[in-house]
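This document starts with one chain, in the form predicted on its own, laid out as structure tokens.
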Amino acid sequence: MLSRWGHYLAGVTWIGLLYYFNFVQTPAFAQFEAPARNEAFAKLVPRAMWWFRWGAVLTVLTGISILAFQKNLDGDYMKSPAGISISTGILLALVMFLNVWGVIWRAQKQVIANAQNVLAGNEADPSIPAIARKAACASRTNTFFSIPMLFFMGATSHFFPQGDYVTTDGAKRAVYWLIVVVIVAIFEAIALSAPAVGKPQAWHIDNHRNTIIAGFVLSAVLYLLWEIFF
């Protein structure tokens, strides 16, 4: 019970700040004059990023704790439709976590340092726009992934009554996971390549409206795959 409670609290913090960055901060900062934007990056963003990245850590740790207390994991639960469903959510969450620490935070540290440097009267780093674009693509991709991730995390317990599950055919599981991993890998590769605004492959991350639409489409595709195979 405590693991689940902590998971909810940490997850709300993490995903809430993710949505704040993408739906509120990014559009607002685009309208700021350069001095005001640098001031915000130097003083506001570090605080938000602290809660964001450590919220992600606590979400993952409490999620592991939930799994550790699940008695049915001693059997074939992860081979069951319900186990595969929750594993789909876990896969998306782990990719998002790696984006937070491996891409977004690494880039934001440089953006914050540049803003503080400019406020101190020094020249801006010319490489910052490209660095910021990479962080933005990873962050928007996390928003995109979060919609199906939250669906599978929340819906799994409703697919089957507690303890009532059957194992599935290994070939079906292999094909399902191959398709899912390829889909996730394609969109993650797009994020890491940080395509310029307006490029066709960046449609789903160019603005938050597209991201929301694409997120619901991805949720439907993954759910249909799950229904087809299991």
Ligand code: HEM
Second form
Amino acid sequence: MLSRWGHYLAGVTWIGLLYYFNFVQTPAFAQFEAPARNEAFAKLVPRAMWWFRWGAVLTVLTGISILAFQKNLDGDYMKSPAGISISTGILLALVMFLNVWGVIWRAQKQVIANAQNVLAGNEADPSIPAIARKAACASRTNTFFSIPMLFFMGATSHFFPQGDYVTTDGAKRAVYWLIVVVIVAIFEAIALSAPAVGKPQAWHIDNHRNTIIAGFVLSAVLYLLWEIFF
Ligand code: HEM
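Having seen the form predicted on its own, can you show the form predicted together with the named molecule?
Entire complex below, previous chain first.
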């Protein structure tokens, strides 16, 4: 229960800030004048990013802690309907975690340093818009993934058939995982390629309305796969 409590608190901190960045900060900053934007990047964004990235670490650690204390990992849990559900959620969450530390934070460090530099009276770095676009694509992709991720987190104990020792068919599991991994890899590859706004492959990350719609469509597709195979 302590792991779960910590998981809720850390998860709210991480995903709450993710939604703040996507639905509030990015559209608002686009309307700021340059000096105000630099001031915000230098003083507001570092604080938000601190809670965001450490919230992500604590979410992963508490999630692993739920698994360690509550699940019989030596047994057939990961082959059970509940185990496949939580593994699907964890796959999405781990890709999101790698986006936070590997893409978003790495890019934001440069954007923050540039803003602090400009405030100190130096020239702006011309490579910043491309770096910021990369972070924006990863951040939108995380918002997109968060919708099915949370479905599978919650569905594990509250929707799918319960009972840790009911195992599913191995061949069906293999095909299910192949399809799920390919879908996730395609969207992650699009994020890493940082396509320009308006490109057809960027529809789901063009604006937050599209991202929300696409998130529910992806949830429906993954749930349908689950129903077909198990
Ligand atoms: C790699 C990262 C993560 C791991 C290893 C993980 C692991 C877990 C595990 C083992 C459970 C318990 C499933 C069950 O038996 O009911 C769970 C539930 C849950 N997780 Fe995660 N999780 C991760 C990321 C996230 C994220 C990012 C969120 C976002 C807020 C989240 C929110 C939840 C929620 C709401 C539940 C449902 C708890 C319940 O039904 O009591 N998790 N997670």
